[in-house]
Amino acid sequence: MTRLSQFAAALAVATVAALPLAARASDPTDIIDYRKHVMKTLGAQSASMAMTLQGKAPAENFVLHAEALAIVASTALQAFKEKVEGGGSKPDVWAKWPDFEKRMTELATNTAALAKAAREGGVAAAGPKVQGALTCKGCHDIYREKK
């Protein structure tokens, strides 16, 4: 598969995941299913970039890494707008819905200008940025129920 496929293939998944969550999903269980693999596909996404960072993997996959999570990123708000509980996420995402909101749309600006420096510079321009454009433990800090 080329990277030019592997990325519309990527960008098919994430318009579908963009529909409206209610069209597709009423039942509580398959909307924290859902979420749970958005929020997944952000940890993995997060792990293989780290992977190329250290060596253990192509580094020429890096720029798809970054785009596959910040095509991701951008969706994963969508993924909580129904207020539906559980699955790790606290009640406090709802309860401090602004400030949720807020970190989760900084994410997506972060991750796409991560994508944006990879395209543009490779692993040499945006792999100094990684760490600064992942804001999850502050947010998992609040928002996620401890393992």
Ligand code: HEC
The other form holds:
Amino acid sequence: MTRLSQFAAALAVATVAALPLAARASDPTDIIDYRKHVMKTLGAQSASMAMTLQGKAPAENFVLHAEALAIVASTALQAFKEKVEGGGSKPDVWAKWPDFEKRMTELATNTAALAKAAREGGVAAAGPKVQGALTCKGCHDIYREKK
Ligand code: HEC
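Can I get the form predicted together with this ligand as well, since the one above is the form predicted on its own?
To see the whole picture, the full complex is given below, headed by that same chain.
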């Protein structure tokens, strides 16, 4: 193969590989499932992190759970962007989108700061910030259907 045809072949492979990444979810069930998965992961990571602080789980995992929480929180806003009412979400999520967006962005910012403090200063630095970073209930009280 010439260099040019090698390049063209590589480009074709790259293009095909990139396609699924560019595809948008459009099935409403997928959209709701995805945001539920993201939220459940937030729940699991918060609970795991709390257990490391309470001496019920390995303390050395505190930093990793704080980091996982921050990463998942950074995916959460995107998971709600498409307006698909239902699941456990109240219609206000989309009717009051600027407020919802602000709250979800704050969660991502605060958990990122928590993870940074945990990495740099461990439990001593990050422990006191945990409660303030977990603004979960404040949002659920407004935007999540009561069970
Ligand atoms: C900005 C608003 C907002 C924030 C902040 C938020 N949530 Fe949620 N959460 C929601 C909404 C809305 C739903 C309902 C999603 C759906 O089913 O459509 C939800 C659903 C959930 C669920 C139920 C998922 C399921 O299986 O049905 C869990 C668990 C959860 N959140 C945990 C958390 C935790 C833990 C945090 C904090 C670390 C958090 N959430 C922060 C809005 C938020």
